[in-house]
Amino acid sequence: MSEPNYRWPARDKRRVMGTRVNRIDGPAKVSGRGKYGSDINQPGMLFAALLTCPHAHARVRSVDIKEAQALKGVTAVEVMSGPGTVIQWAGTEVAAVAALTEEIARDAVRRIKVDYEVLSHAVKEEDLKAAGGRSKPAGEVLVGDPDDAFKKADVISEGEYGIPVLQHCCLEPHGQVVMWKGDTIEYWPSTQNVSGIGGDLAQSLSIPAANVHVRQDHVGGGFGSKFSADRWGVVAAKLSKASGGRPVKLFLDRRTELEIAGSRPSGFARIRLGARKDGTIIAWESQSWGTSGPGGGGVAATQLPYVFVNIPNKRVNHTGVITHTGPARAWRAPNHPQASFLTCCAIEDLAAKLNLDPLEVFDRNFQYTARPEVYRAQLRKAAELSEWEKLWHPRGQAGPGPVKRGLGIGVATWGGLGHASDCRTTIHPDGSVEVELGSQDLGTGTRTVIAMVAAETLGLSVGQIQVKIGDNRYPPSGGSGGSTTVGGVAVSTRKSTMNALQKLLEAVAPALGVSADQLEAVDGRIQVRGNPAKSLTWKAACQKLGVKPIVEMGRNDPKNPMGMISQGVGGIQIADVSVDVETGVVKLNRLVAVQDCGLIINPKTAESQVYGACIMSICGALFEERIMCQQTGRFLNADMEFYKLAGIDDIGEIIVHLDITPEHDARGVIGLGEPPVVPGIAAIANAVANAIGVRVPRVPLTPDRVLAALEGRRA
């Protein structure tokens, strides 16, 4: 037979894909049977603790570990930052201890004596003028003739905006259990990179990658921060080896997690827009800056203006500011929320200056985007769901009383092309089916999607598919980043199960008296196409295999997607807020999210992805902020009491509309993890400006900042 046609079945032919299926791992999680890395307990397990540096910038002169080594119950001590090491941020790992109990390990850490040469530090980036020699200009991007365009503009709008550094705050901290067994390592990390993290650890330990066996059932969040083994993974392995191969558990405490396990860079900008009276933007000029820690970084110059990339005349400059703070890591749509916030706030302020409805101004300027009609349709839908026509009012005209209501818009885009992935499908003679991939489920429903694709292909129910992931001995699959997982695993699963099904049809064809290409798998049966009366049950069909199972592979190659996956999506969010102008408290009433992402395999888990993204945006808009002390160089609110996250009463109503159309279906599967986290902060910030009549230039929109903005207007 020729190669199967792997393309997705037409919408009217699908029986599983496109339906609302509950997560297959839900019962294990809610019952507590599902095990996370931090739940792993091995016989004879040791516990490790880290000694971290209290200084933002220092040189290590000496490290004395003798007292720690002498403490009863300590099995090993490893120095991670020895004499001569220059520390670049507070919280940097200096040494690690393994002991019989956590208490002994912590006690031993306190007995390590480190002599530091404390150096000057800088931990703030908000004031670009104060950065001095810590500035790293990225160079100017110039398109068209912005100077001439500004001269021709009917109106010029200017503003300054800022979004701070936010910290990764995974529910399950970074860490692992690791154990040496002879020349090999058993490794239970909290990771979003099951197939790749073992090789990363092996490289750091100078052993073959095949010698590291990675296992993980569940992970308590990653959001882009859990790809590598990290220094704490390497030192845990060294502590295990130095302790005779006993398993070692090392997970970061919450303060250290917040200080060093990754952040989202800040973004500040002075933005100038020139426009015609009807709101058409003809000129853009921005000077942006921000930090991602010692490397400078921040929002790239090429990301402004965000989404509206084809504005004909623009001058864009960006400066990275070097700080002695923990470095950035990928975080669910790296740099996109910042760029969306800066761009959408500037456009909203332009609309206010022109006394125009921002809905019209955004709509008019979608001509400068890559997908104008998609954005326009999404904006109309978001406006309908948010009751824009009924509730919107010109800026500052919210009516009497201290509580003011307002609406605001944010926009998003993302890529989302599926990653490389291999899948192995086994059909056993007893009718059982196993699908194996070295992938991971971050809590997004990946297991369920794999089962749905396999069930759709084989004509079975989801419950008849046994999905095996979370082990690097399964066929390799990419790390979960960039919204690439569902596209990758869906295609490799589809190909693998199609290949296996073809082998089964060939085995069954003689019994049904037709050729294999005349057979189909439908509703738990193998039947002659269109003729249920001439069929075998799935189990009876599999018995034709004798004693030998069918084992077939399938691969997703992103360079040859075969029309099954693609990339590039858009999204619109509209926020509805109430602001008490006497207290400065912002209350989110409703956040409407309209999002496309190609062919949606499971609308239920897809909606859940958007809900989670919106909650993350609400946290960033109203609460989250890393607060650094310039005097001490320390992260002042590195704990769960003062690093604020939204509680259930802060969320409001979230309305999710998945932009499902035949046109989007035809594009194939596109990842959804990143795009819906992008526009929410901008939408909420714009809604607050609409409510109170003045821009609050920085997020989070805390009561003090709201009141300061109101005071500035009155002044």
Contents of the next structure:
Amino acid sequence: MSEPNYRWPARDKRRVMGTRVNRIDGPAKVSGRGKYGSDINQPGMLFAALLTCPHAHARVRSVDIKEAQALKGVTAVEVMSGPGTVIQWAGTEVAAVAALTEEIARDAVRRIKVDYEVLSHAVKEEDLKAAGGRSKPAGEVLVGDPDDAFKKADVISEGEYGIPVLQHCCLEPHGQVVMWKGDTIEYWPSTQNVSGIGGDLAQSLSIPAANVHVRQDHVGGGFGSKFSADRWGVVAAKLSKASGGRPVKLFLDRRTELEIAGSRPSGFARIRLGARKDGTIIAWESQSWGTSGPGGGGVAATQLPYVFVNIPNKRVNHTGVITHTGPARAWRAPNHPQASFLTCCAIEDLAAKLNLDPLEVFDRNFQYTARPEVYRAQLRKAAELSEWEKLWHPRGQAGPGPVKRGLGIGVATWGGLGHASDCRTTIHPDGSVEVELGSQDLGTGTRTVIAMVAAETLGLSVGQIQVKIGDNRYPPSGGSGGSTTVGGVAVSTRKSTMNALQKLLEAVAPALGVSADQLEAVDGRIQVRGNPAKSLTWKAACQKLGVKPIVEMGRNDPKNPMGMISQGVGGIQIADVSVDVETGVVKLNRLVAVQDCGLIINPKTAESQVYGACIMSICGALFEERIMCQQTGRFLNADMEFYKLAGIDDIGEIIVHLDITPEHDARGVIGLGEPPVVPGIAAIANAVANAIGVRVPRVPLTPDRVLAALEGRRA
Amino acid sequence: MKRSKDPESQAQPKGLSRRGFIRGVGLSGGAVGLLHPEGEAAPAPAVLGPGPVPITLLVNGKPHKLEVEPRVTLLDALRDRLDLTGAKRVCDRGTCGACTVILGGKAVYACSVLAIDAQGKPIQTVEGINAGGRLHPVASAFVNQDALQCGFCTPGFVMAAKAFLDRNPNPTLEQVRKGLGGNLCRCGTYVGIRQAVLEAAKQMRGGARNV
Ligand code: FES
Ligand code: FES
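Next, report the structure of the form predicted together with its partner chain; the form predicted on its own has already been given.
Zooming out: every chain and molecule, the one shown earlier first.
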């Protein structure tokens, strides 16, 4: 028999893929039975607490841990930032304590005396002029002849826009339970990188990666911030070892979680557009800046203009601003939401200046994108679903009364493909099926998708597949980043289950009196193609294996996706808001998301991804922002009262339209975690400008900023 | 952060009547558990601690004896001492609702109630309402409506929704939106949660209530 044909079954032949399946780990999660890393309790477990630095910039002179060590119930104290260490952001770990209870560990932390030489700090980046020596220009990108194009332009539109640093704010904080006993480590982290994080920890501890056993059933959010073992993982392991190998639980408290465990770079820009009267952009000029923390950074210079990459004449400058703030980590669609916001706001402002419908201006400029027809169709669909024709009005013409309604557009793109993934399928002689991957389910529905692909291939139901993920002893799968998980695990699962099926067909072929290639697996049976009368039940077929299970591997090779997965999607969102111009309060009426998505394995969880992404955008547009205090160098709102997230009553109505078409389906599987989180902030900001008649230059669109913009002040 | 004692635990060790409970409180969330009708004088508090003191918690119908320092929250007692980890610790200060349990019939933030103050009243956790491998109608509606992603906020939402539906068996969408305002989700599952609460209400009115 030749290599099986791994390609996805034709759309009309799929029995499981493409149906709406409840996530298979739902019952464990809703009942509280499912265990997250922070839920792990082990016999003899100790609790650890961290001492963190209150200064944004300081040199550690001395750390005195004697009194902490002397406290009854303390088993170990580790210094993490010893004398001479220069601290670059507040919240940096200085020491850690393990003790019998968390209360004792916290008491001990208070007894540690640290002497700091406090150094001068800078934690703000909103004003580029004030950045001075902290600026790191990235060099100019020049395309065409922007100076000449601006001269020829019928109109020049200029604006300044800004989007602050946001935090990941995973509800499950970063941390782990870890037990370092003898030369092996049992490790229960909160991670989006089950197969990789053990090696990371091992490297920091200079022990073989093979000695670290990682387990994680569930993870309470990651969004890009939970790939590595981090200093807290390393110190927890050391505390365990120093405590005679007892397991240690160390999870960050909320303040520390927000301060140091992940942020996304800010993006500010002054943008000039030169255009013809009909809205066609002929020149782009931008000076952007932002911060990723101590390294400068900000939104990558190459990201502007966003989506409209082929504008013929461009001058793009970017300056990273160094700040003494917790460093950035990848944040769901790195760079994209900020770049979408900056670009789409500039285009909306151009449309307003030309007195044109932005629908028309976006449409006209889609010629500069990689996929003009996809965007045009999506824009039409989004306009229809948002009742654009009925509800849109020229900027500022929302009519009388204090509550003004407006609509706005945001545009997105994203990559996809699949990470490296290995899968092992075991078909047991009793008919049970195990599918094992060292992957993780971030809440995206990965487990369920694996079960669906396996069930589809083997002709079984989802409930007959035992999906085993969350253990680094399973075949390795990549970390969940870049929306590459579904592509990776779908292909490896498909190949591995198909390889296993082929072995099964070979085993049962003699009993059915045909060759294996004349057999198929459908509806819980192995049958002669198209002839259910000549068949064996799945169970009876598996019994033919005698005592020996079938074990087969399958791999997704990122360099050779075999046409089963793809990359490159578009997405358009239209927001509909009402703004009270007396109070400045913005209310979201509706957010419409049109998203192309390739082959959708589980529309139910796929839609949830888009709903969730829209809600995250609403958070970013209206509520979320890290507020740094230059006086103290501290993150002022590092808690959940004032680092605001949207609640259930803040999100209006969300309409999700997955662009499921034969053409998109034929492209294969494409990840959906990131693309829909990109355009929402832009759409909402543009809707507010449309409603109130002026641009509110910076998000989140809090009442003070809205009122300031209305009064012509800078917020 | 409210860490005040709940006088009701002394005044009414048997728990509240349903009517008293409806009269006294708002819709959901932790602050609710700390309110008490005006005029009910709190008796002089007995001095306990600072070392571990023996307490008994009535969790999911069973008394549990444990020794905790008086400063230990109900949440930490449940999670660290009783291995009931369904209630999550997220903000640890009464903002997010991930730690919601039902104490004496009311949804409370378990991070904002001291374990010693939770004595004498029945405590229901998410494990309790889903005991025996059978999902409570609220929980199964969450699965059906895909009202969860990472699931870390979910047990808290399930408990808040149950307490809400116990008092508002026939809510409108508008009431659901207001009634579950005491819980936060980072993954953005609110669309599913709204539908799940409405579905559960229907189920429970139809007699599927199991607790
Ligand atoms: S953990 Fe109790 S309200 Fe957030
Ligand atoms: S499902 Fe992840 S926080 Fe709510």
